[in-house]
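One chain is shown next in structure tokens, namely the form predicted alone.
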Amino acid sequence: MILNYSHSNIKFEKNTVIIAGAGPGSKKLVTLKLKLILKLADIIIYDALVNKNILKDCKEKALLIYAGKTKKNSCTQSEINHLMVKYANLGKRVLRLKGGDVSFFSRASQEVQFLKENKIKFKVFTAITSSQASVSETNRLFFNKKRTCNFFTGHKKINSSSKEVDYSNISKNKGKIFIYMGISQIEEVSRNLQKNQISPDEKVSIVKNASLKNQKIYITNLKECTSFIKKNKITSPAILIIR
């Protein structure tokens, strides 16, 4: 039950959920659609990686609900799903705000399915993903002599015993490699890439806090990236770019 909308006249009806991406972090990279609906939302359920400065543009009486999945303060996916339905059924305009773009390694598909099952009207607004911001910051063009890009996450899917990454195909197509949420899994990722004939000397760029003022870019290689990350105490959020 997806609603139609006009770019020139975006409506946010009551009893509706909008699932939207907040971009990689910088307010300058927020979409116009998100800026408009922030001023209309009654309830904003936001993730840990959403820049808090973006939330300053919401209307004064909006209820902000933190739904980050962190070690210190974790909100389960089930809780998030039920919050969306609860407030939509109360006649509220609910904004489910996620970091980056909702189509890149988020759980938007699960949320959409839950909304469908509960007959809640919804819209999905895309955004700029962190890999796009990382590419521009490292001056690496997507198709600079290469016609293929590989995007994968270091984390496995829910209820799956494996990460289902086809390292063999990634090696064969020789495209750029973008790794989301890979910092904590870098040892396994690095080992598997090298096992599949990607050179240990291949250049690795690590872009932490892409697009933000505290952004940092580190350069290493595949062979040394695990020890490099540990030595420099690099933590998430960060995008890894290989080749």
Ligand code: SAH
Second form
Amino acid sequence: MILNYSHSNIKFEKNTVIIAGAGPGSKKLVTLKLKLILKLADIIIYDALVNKNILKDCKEKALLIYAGKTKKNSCTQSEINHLMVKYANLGKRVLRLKGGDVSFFSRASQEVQFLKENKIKFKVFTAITSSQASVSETNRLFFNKKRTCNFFTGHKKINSSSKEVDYSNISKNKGKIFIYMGISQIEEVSRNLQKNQISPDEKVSIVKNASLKNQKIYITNLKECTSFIKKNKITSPAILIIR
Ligand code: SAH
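Could you drop in the structure for the form predicted together with the ligand? We only have the form predicted alone so far.
Time for the whole complex; same chain goes first.
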């Protein structure tokens, strides 16, 4: 079957915000939906982890606004929220573009809430998350026998209302573990996993820049992963995969 995905069956109306995921980085992993709306957006407010090459496909007159939360050039969540509302109220088609998928450890829910409060029409477009792009034969691609999968973030402030990670449950359920934003918190994460009876010899795969040309996969184990990361100077963005 050939998917007939033309401009005619995707609507991006004026005064509307679309919050979309740009995928883990590779242009080939961008969704068809995003490809289409990139050509229609007037304003694109994009995060630090969005591959800039993806933005090359936007329309010529689109205004690109960098909204990364990096140390060098930091944009607050409140500024992002207000930018979306401001441009939507000016009659623009606003694309809020986030790294990976919008549902995985992004502040999309806060943005949705703000848009609702300000009576702005919006849509949310899903995408491929970085942990999906990180799974390969090196870190045991086939995990269908395990009935559980755990995703958590090492970053505590990602959602101020979130509870602490339930390490004992993760240990008991024996499912594969994917950790987002774990590099800077690795010492605490690895200590907690071991304290909860996950073997110090358990394999840890670290996938840096998943899906991109400079992707690197490192293999270590739980007891050595903190020193391994320091020794190899591994920095974010990376996904840790355990089991
Ligand atoms: N919404 C995003 C996650 C945002 S949190 C998603 O669905 O992927 C940011 C974290 O995502 C990073 O610290 C890192 O752990 C992970 N990440 C994002 N892009 C990545 C990539 N290309 N390779 C490895 N990890 C990535």
